[in-house]
Amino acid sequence: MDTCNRGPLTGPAETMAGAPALRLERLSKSFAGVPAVSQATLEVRRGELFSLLGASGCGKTTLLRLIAGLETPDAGRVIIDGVDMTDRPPYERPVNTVFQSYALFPHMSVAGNIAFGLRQERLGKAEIRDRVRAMLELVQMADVGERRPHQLSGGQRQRVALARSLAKLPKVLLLDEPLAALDRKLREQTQIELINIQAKTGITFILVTHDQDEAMSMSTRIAVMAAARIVQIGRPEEIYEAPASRLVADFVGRVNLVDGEVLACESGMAVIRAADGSGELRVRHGTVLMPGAQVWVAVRPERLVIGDAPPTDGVNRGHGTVSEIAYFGDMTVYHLASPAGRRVRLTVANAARGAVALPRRGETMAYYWAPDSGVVLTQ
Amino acid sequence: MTRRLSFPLAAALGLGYAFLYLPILLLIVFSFNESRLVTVWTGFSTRWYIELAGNARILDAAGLSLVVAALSASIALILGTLAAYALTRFGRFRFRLLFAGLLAAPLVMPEVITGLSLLLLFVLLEQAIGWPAERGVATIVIAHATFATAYIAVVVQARLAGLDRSIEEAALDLGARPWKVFVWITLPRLAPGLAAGWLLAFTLSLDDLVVASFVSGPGATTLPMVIFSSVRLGLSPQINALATIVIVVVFTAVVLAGALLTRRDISKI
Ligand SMILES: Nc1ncnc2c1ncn2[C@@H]1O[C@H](COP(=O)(O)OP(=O)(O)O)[C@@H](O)[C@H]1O
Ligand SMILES: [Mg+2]
């Protein structure tokens, strides 16, 4: 697609070759002396789907708000593109922005919500009506062109407003939470449209959620937010198997946390004693860690594996008895109460129908994990 | 769904209506009296209607009526749009609670003292800078903006309170100027209010007599000034039939205005 058509303000004499879609530099906002944003720093790559991930009122809408220019920063910048964009208001951005609540124009038609954003840029009409058509086509709505948006069901309107953001190929598209008001059938194929037609427009999204499932299965790479700050920025497979810390790997995923301490630590083998006193723990962990210090060892529930650990290797081992089962049909979720009180989350994957005798509730059930399974935090 | 009225309720309604409009019916019923006697029912004839209008002077005063209220309820309609604008969307400036109270008080503020302030101010101003050198339409049509914008400024806030904010951020995300927002987005959706406010000022205005005998000057008599003083001087048919007229006119402009305002949004989407 032509980016080119834009307003003299982003025109191409400005866009520096190979910068970033965007970048942020210690951006921070407070409202009323509490932090909503703090120091936030990130660089967005051009074609990026990008993901800002955290729970609700994290400051993930604070944060769109602000790249949009919605929101003034109370320090840092905004580069946008390679231009500075700290101090341009909104309307002179190269974004657009899809809001949470779709914020359609009530008075106006579908097409005219959509021509709306092509009608500040002075193209003639028929380009405008050109592109408002490959738009509406674009989001599968070709034949409600004319209907007022109260006229359409909620996916409906998510589409609209994804079309109308996008008729203006900005550089960057932000948008903030635009599945959360869909059903779950309805919001697994709109993410499947959503990553196909960021395929085809090459166009940056960012796109913020609170959902990991989400942010894992559509992102090139997610920022994690927790009270205001980003915790971790990777890709998502980084993100699950290495996270930074505690606060992550409980948000992103499921983990078993056990607390302890360095007992040594050689040649990438860490070994850790828990503090339940249930034992020694082998970690293969990339950095050195000093011996007695505290840290947490983090075991995914599909890292678990039932049974006993082969005689060779026969680390970390346990068991407990299974206190519930959950069936998901793919896969089945044990809870075990370990001998010295915690619960143990154990996932198996149901690949062979009725292939091993698994364990009922109130049985006892030995489990292992191989060294390279766990992940060493120390935050 | 309708539900039936239980009979003390019914009558208990039809006892408060019957308070409130037996006066007005009884008006309307005896303008279309033969009689010139105006309690005393001799047959149903138009007479009066025609005799209004020949009336030079009741007519007169309607023009000038007319021309005050729709003068007063448009200057009332911008000023009144533009102190709650400033007041719903400028954020908590300082003193915002005192200002917002100073613009609805005039609500409530007895018409003997806005009308004897209004005067005194008219006074003082034509000492001091010769304007206005004599009170008429003028200083009656500044009279009415005044309180207008009062009612107006209350009935816009109102509206634009409920207005969903992100509407106008997201036209501003698509590259609108402020002032295109103004015009595109936040007008359109504030329409009915308008619309609602210009009509409520324009029967406040139509109806005043007490600030209207303020401020004007032996050349500029309003129809309420106009029945006011003939019912003085004994009670008439024909002012019955102009009472009916104005009656008419009110009650279009109050319902219209009430519609306006309780019109089905769809704005909640
Ligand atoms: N306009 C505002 N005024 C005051 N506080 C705000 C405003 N916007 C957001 N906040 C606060 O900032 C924090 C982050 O909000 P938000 O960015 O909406 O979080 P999220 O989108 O992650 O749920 C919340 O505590 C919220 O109450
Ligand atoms: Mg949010």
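Residue numbers count along the first chain shown, from 1. Everything numeric in this text was worked out from a predicted model, so none of it was measured. We call the rigid core the largest set of C-alpha positions that still match within 1.5 Å between the two forms. What changes on going to the form predicted alone:
Positional change of residue 270 between the two forms stays under 2 Å at the C-alpha, relative to the superposed core.
In the core-superposed comparison between the two forms, residue 212 has its Cα shifted by less than 2 Å. Relative to the superposed core, residue 110 undergoes a Cα shift of 2 Å or more between the two forms.
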Contents of the next structure:
Amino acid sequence: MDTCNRGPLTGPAETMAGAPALRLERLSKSFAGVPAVSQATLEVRRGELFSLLGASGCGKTTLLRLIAGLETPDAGRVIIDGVDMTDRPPYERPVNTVFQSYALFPHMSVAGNIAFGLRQERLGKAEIRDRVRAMLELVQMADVGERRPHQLSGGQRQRVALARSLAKLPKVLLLDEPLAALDRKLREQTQIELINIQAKTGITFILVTHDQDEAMSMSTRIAVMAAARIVQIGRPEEIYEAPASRLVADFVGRVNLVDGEVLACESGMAVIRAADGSGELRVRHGTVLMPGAQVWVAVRPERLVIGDAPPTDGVNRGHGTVSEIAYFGDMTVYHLASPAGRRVRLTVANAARGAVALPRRGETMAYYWAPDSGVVLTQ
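Next block, the form predicted alone, ref. the form predicted in complex with its partner chain:
Chain alone follows, minus partners and molecules.
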């Protein structure tokens, strides 16, 4: 029996000395019988900027609250720096949290907000003063220590909240949608600042976000969540280039999905008959496949090439009527209606505009893609 055995994209193994910064073991939490987190298991390495990515209601914030000790799990364990913290209250855990609302004290100055937790720990005045100064310099706000929160911009308030959380030198910093209230340009600037601050401090960051671009651009690794479960963990390029399922492929970035049946798998090449009658597809990037298996082929829009396929290929090609054109500045997305009724997305980098004549709405566009540009999904 023919099989096609080629696993998902992987890189060199990454190892860190000692225990991971965080380990979750089969962690579960339900509210009124409805699972919010189900059997969550993962390890976060020391010094990582790790993201929990998913749509609203998938359970990522509940998982963050379980790590912080703000919720009690129904089952499972939370282990931080090698110590079981499952039954420890929040104030005994070496973590701190930056909330979406920032939760700054309006009656305190910037310096006072940063110093608050240090005073609670009864540190000496000189040590508090030095720590506050260091945090203000770290977030590039050394000249605004005496201002009140209402005198700051949204981005500045976010940095104060970050400085306050970092001041206690936590082993793990939890960030719950910290950039959601910022406009796009400021959010992009703050993302870079967060990456630089994390690199300077070496503290493990765990970021909760529903913004796939944010997770992809900032993270060393990502855990994608859906319906209370972690459905895939990997580096950004792994999540994007080798999604584990249709759900992940569709959630992270844009994708064209074609369902079909495996006809053969030889020499690392899967031959798949498209269910919509559009022809055979050949995919070199697959997993273990058996003839007759029902699968889906995922192809990213930027992998489609405008024009007729080279004569020697004759596969993985199609055409459709341009139904919509969306201009995004750096790229243009074409929506095509195929003869089989399927909707196809095709992306053109605007730097290449003028190299080929692009059709207008209502006209026909031909396209093709290389066998190693697709991914075979079995679930």
